[in-house]
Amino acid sequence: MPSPRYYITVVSGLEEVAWGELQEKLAAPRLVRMERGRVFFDSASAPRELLALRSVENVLAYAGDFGGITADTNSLEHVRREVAQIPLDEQVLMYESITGPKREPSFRVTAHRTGTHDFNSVQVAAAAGAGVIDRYGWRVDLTGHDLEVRVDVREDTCLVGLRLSDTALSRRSRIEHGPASLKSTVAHCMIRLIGWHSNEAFVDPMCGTGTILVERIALGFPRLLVGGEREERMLQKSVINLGAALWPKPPARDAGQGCLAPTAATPPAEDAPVRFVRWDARRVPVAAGCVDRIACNLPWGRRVGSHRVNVHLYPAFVREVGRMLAEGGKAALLTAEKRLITRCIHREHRLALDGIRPIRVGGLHASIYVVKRV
């Protein structure tokens, strides 16, 4: 017997690094294609396993495509003609095995829509919406439904998919927001992309209010783990973040311990190797080459910070990062001040470029910076 066939949607640009989280997660996944923010696989693993995936944004069981979709209107009649012939029970199968059976289930459509048309998202929900209850008769519920079914029209092309992920899988861990607090799902693939290991040391020298701290935890303790921050207030929403996602209880003051400055840190339990510090991320106090692994989501100048900012910002924190790197240690940096950050790299003789990942976040083109200490 075949195994089910799912997709996941992903930030655009990190479709391969969730591939290799599902290779290293799941039971015997078999590729069947990637494309712009989607990867498609059969897996013999459980439903229930998939919603532990931390870089995908929605997990979806595959119900089928088609094509035939035009500009025009007309379109949406094949829609629901198509997604009429669409059969959702195994779907639901796999849905109520995480949530139990639903003995008349209510439901909803999605729709996103990309390309030139005549109609928008909207239009295609009712259109698929039309075609489920053909088929189904289920009733239709648009706030408290069992089951939604997503359909992505994309240029020519329909896609259908019963989503198994209740909300989005980057909705975690965070109770304080901050302006521009970065998605979980990113934080995660971004410390993917410099690998990890259980003796590193390491460091978010801007943590805001604390994911990519959340994300390595979650990969296991490191040896050490600090998150610096200028702004008190942000830092207090950082320990918050950490404690909810770790621990029950409030942390506790601590001084510092290794490579830091005494009396700088808060760690979150009196035994975890974490260290909260203030700071600023252009004369760090840390010693020079005791750091493994640095991950950071620069201000990009927009929501935080300016370009004028960051033009003074950029150079003196990427010569802090090389200056903190071990021989062989490995940085991840996010922004999209492409141009700027490119420059400070290139100076920065201690640093080599290993590579750049462009992605679409927040309707905003930026790229992931993995660089090396040489």
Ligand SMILES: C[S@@+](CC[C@H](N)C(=O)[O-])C[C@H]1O[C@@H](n2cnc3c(N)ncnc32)[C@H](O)[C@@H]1O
Given for the second form:
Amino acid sequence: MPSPRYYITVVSGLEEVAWGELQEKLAAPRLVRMERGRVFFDSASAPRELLALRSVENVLAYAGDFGGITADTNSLEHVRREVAQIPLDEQVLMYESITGPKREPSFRVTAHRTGTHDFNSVQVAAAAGAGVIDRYGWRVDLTGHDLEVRVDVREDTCLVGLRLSDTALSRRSRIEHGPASLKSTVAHCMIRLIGWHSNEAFVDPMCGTGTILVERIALGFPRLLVGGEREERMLQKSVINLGAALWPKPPARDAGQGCLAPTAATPPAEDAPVRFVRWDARRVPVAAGCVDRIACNLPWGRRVGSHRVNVHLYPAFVREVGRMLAEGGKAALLTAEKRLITRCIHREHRLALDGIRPIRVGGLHASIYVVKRV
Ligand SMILES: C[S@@+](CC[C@H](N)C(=O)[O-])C[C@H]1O[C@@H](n2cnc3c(N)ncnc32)[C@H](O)[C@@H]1O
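Could you give the coordinates for the form predicted in complex with the ligand, as opposed to the form predicted on its own above?
The complete assembly is shown below, putting the previous chain first.
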């Protein structure tokens, strides 16, 4: 029997990084196609296994796609007719393998639309919903639905899938939020871009609510994990998020703190190789050449900080990255201040730019800069 076809949605720009994770974790994945924000593949893995992926926003069972969408409202009837032709039986079984059987399921359609059309996504959802009712007669329930059919109209094409992940997977493991908290999925991909090993010293010098630290620990404890931050209240949020992710009770502030579903290898909170330090990232109290990996989401000068402040912060911070990193060490730096960070990296003689990955997150164009210590 052929493997079921899935697709995942990811933050635009991180498709290849996500594909790396799929290849590493899934049974016999076969790439079907990759496009902006989506990766289509076949895999023998059970649907439940896909919910543990960390680079992925949503997991869907592929049902079908069709073309022929035009700009005018006649396309809505086309959507209804085409959706009514697409069987969802196998996809429902895949969903039920996670949730248990649903008798007489209710459903809703969520629609996303890009391109120039005389109709909006609500109208697409209504048309597709009518198609599903034509075929299956399921009851619509917008809030308490059992099944969610997702329809994506992009220009002249329409993709139909059944959602397997109930909530966006990026919303995991954060109970304390900050003004610029990073998506966990992006944090995970940043770490993938620089690689990791168990003997490393890992630092996020502006850790905010600790998203990157939680993701690093999800890959296993490093030799040492350090979160630094200027604001005490953010540091406390980090401690709570890491503690909640790993230990049922938040660890004491000074005891050495940690994070994520406890395993046999999870040390008790007081022995965890985790430190939080209140510091200024322009002058970090860490000896030169002692850090193997740095991942940091810098202030973009929008929700946190300002361009005026960044003009002073970035050069000093990038110098500290060059100073802290051990030879061969790497850093992933995320920001939308593209010109400023590029200038700072080029000026820091101890660093070489190893790659730039443009991403689109929160409606903004940002980039992950991978640098290595030369
Ligand atoms: C974009 S946020 C990081 C968000 C974090 N990745 C998260 O998921 O919550 C940048 C953080 O840098 C901190 N920050 C700004 N300037 C700093 C400095 N000079 N030293 C240390 N931290 C600083 C801010 O307080 C803020 O929490």
